[in-house]
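Starting off, we have a lone chain in the form predicted on its own, written out as structure tokens.
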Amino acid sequence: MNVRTHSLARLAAAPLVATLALASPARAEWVSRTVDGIMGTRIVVELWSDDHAAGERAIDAVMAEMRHIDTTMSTYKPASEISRVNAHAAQGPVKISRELFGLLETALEYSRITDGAFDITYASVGFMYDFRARHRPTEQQISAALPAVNYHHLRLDRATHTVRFSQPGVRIDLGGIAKGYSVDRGIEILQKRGIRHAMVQAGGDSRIIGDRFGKPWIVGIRHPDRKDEVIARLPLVDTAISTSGDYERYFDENGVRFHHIIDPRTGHSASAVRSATVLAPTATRTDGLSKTAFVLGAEAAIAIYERLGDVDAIIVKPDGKVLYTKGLEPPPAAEPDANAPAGSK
């Protein structure tokens, strides 16, 4: 084609070009998706995108990195490399990928920071747990197992990027922090793509970035008890939010409640209170930090959170009573007026 034609060619098709984009042109709004089963649970994507095609393709690669993390890190695909680690650590150093290195080494970080009540070798333990099937270990398999919850026990060599465990009988799971790590991945992902205004949430793990232009996202925390009701509800922008609690794997045996969040300490399921939110950076941070409650009680965890300067929390122990760190306590109610007349307001 010379030079004429080609020009000639761009000028006739101008028209048609034009006429498409009118027909269908890109348009600023929400998008969003909700996909059950990746990593034991539901994963919800919201965005504004100023086209609905772009927002569909980020919302694409945030579940490819969700399914991503599941396959590296879950206990339940034998072919996971959090399996294999469980498998050969025991034997000797093995070596695993940057990412789960680092996802380790911020685990151990945890572990120091709540005095060992976040230990991911609570699964040591922890793998005899079936709460679908109704089913716990014994306490002569407790006693047996016991001594391989420690967080000392793993061992990460940085220059080889290897892990090991000091002892026959570690195993770990990720379950208590990579949910919130794999939000947080979504949440880079969409900032990488331009998204200014997004919530991704996985399970009980949120990360929220950007507003509802000019309003906040409103969440609520559910009433331990009864689902359909709510003890609080935040507006939040640009932050991190965990709710961990006892209603969400479980079962009940002669009146007691054994759930999926377990006592390193003790091999049982922690019991010190009935569900704990966390607001902090990042969802990693909220995700490893929600548990501790459960096993050091309600005050000591809030003492930890208070030190962190970065976390927020609310807290319901046994008896119902709600416990807020000092950035979230509610206001104290006015005292009534002694000289107003009855009946005023």
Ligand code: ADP
Contents of the next structure:
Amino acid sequence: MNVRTHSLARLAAAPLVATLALASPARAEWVSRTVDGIMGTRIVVELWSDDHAAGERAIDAVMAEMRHIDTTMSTYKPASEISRVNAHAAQGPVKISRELFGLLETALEYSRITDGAFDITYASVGFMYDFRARHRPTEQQISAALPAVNYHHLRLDRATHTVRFSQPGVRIDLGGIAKGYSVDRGIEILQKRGIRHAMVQAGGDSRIIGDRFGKPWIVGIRHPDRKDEVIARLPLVDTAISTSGDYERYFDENGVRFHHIIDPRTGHSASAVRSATVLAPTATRTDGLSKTAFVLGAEAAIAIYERLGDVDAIIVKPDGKVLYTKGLEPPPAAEPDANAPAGSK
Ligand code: ADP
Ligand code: MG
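Beyond the form predicted on its own, can we have the form predicted in complex with the ligand?
So here's everything in the complex, that chain up top.
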């Protein structure tokens, strides 16, 4: 059964393996590699190749592309293109590469689609959080920096390929979309080499092409609090999937969770949901959309996804309830009651 442009064979709400657990590789011809530390995350590539050496070379090319994107787009690297933009774009236009320009345009498109929930200028406040060090800005620091959070401050000029910030204090960070973008670039590289069955994953962002010999790839969605417990198991073919969760990068303080998804309206962690898993044709799209529900709430996010038409989602609310877009609703538990009045469920 195909669900819209991504295909989902069946949704089974059954406990199984851990997060993003894929069906176990069975044959030697599957070539796979896991590399930690690119873009601050784990990269996994798995592909089917008739020729093992060619498969390894294809993975080399994907990893090289991921390193290139990290070098260009990491705000943790002072010499990166994005760091140069953050240092100078408030003073005047900064000329940038075609690639970065394109991704900034895409980021703005997702700001518009999500009513501003996705906003790369979140970093104007976001840079003051350090989740590993359990550090957060004071309320005073947040309110001083908050006027700089607004995607309208980002001005792109297509004619000159420049970017500028319309006011001081603006910072951008592509942590919410660069991994999805890198996954799409990885898949493109594999497709150009004739590979038809593969999975590329960068942290919580993945994309799958083809199947596994007539069987779907199986992706599990973890429970927000119990990492070894799976709340749903998705059999997938030809789709991208991203999961955002408040359990990825966080610290708790007096019963309050401070985590890495920031509400651009408040500068605080966005806590309307615990996790959101988004399915769509590309990983840039699923990454750009997976933060929406944290900011706008599950129902508003689902309304946006259903309007888009090529997006499905599974959202875990703070009370543990799980919401699905219409395309993914699990099958009813029992046959409808034959005596029920017409029109009821
Ligand atoms: P991952 O980094 O594991 O892919 P997500 O896709 O959930 O996780 O993205 C979270 C990241 O998105 C944060 O670490 C931060 O860099 C960035 N981010 C946080 N809040 C926002 C926001 N409101 N809009 C865009 N990006 C955001
Ligand atoms: Mg992501």
